[in-house]
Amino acid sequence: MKLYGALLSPFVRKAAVVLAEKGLEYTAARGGPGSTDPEFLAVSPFAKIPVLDDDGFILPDSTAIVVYLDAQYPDPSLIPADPKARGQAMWFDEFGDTIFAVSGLKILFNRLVGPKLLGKPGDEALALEGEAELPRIFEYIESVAPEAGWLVGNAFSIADITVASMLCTLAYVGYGPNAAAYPKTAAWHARVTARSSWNAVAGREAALMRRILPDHAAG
């Protein structure tokens, strides 16, 4: 099994955590925006990440990958079976991948990825736009973060993975969990990132970041 894309991406990290939760080993492969690598472009013609290669079955998009993995390798299940819980979980996945990511990645790409990884100047106006959009998003997460347990019902799910992954990515640009302003969010996020699956992925991510940005750490 092979997973294309850097773990700095919340979408790649999401897929990697799901693989870790299910005890599935994978080989990390390079790829991402601006890549000209023929192997990557053969599996991702639009240069989107992540892409999963499961013994020749090629699938892009983090949500599609999670849906596939949960059906193909169902233990443990990360998408609830109950219709209402499933709907809620997929809402949080959509929220994390679109609303949250659209705002947060304006900051990440224009202050970190573009100038420090791709050698392209960032658009500070876009970064500031993203900053202005975050408080409403953080307030929403605080309003739904549970006092104990997980975002949907009693089970850890894709909902927790997706939203927590975006928070981890934002930590690289100074917008990670803020316990003073959003205590329920910070406590929930700490429970998510304490899981052994998350720690396994975090170790791989730290090693990657030491190679590509030795003077830059999340926090």
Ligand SMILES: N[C@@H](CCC(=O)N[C@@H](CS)C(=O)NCC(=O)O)C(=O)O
Given for the second form:
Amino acid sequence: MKLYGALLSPFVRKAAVVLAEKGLEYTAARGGPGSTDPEFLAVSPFAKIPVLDDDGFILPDSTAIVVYLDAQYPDPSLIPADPKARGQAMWFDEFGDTIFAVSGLKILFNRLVGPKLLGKPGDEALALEGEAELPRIFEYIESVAPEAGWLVGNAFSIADITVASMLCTLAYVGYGPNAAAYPKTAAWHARVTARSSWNAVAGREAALMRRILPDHAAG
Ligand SMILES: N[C@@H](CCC(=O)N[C@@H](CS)C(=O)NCC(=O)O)C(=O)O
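Moving from the form predicted alone, what structure would you give for the form predicted together with this ligand?
Every component of the complex follows; first up is the chain already shown.
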């Protein structure tokens, strides 16, 4: 199994945590914004990360990857079977990828990835736009964060992984779940990041970040 893309990406981290939850070993392969690596460009139709290669079966997109992995390697299941819980889990995944990440990545790309990794000036107006969008998103997460346990039903799922992964990425640009303002979010996020799967991925991520961005601690 191979996973293309750097763990700084919330989408790559999501796929990596799912692999770790399922006890699946993988090799990290290079790829990402600005990459000209022919191996990566051959597997990623739109040059986006992550891409999974499972013994020659190539699949882009974090959600597609999780759906595939959960069907192919069902233990433990990370997409609930109950229809309502399944719908809710996919909503949180969609929210994480297309609402939270869209705002958060405006900050990440314009303050960190562009200027510090790709040598491209960031667009500060876009970063400020992302910042202005965050409070509404944080308030929403606080309104759905459970007092105990997980976002959907009583099982850890793709919902927790996707939303927590974006929070981890935001830590690189100085945003964390502030416990004073968002106590339920902070406590839930701490439960997610205490899992052994999360710790395994965080260890790999810290090693990668020490190499590519020595001034930034892993989120
Ligand atoms: N919906 C995709 C989003 C993937 C994505 O946009 N990844 C970013 C990195 S965080 C990327 O590769 N951007 C490069 C580009 O858009 O050129 C997923 O869930 O995998």
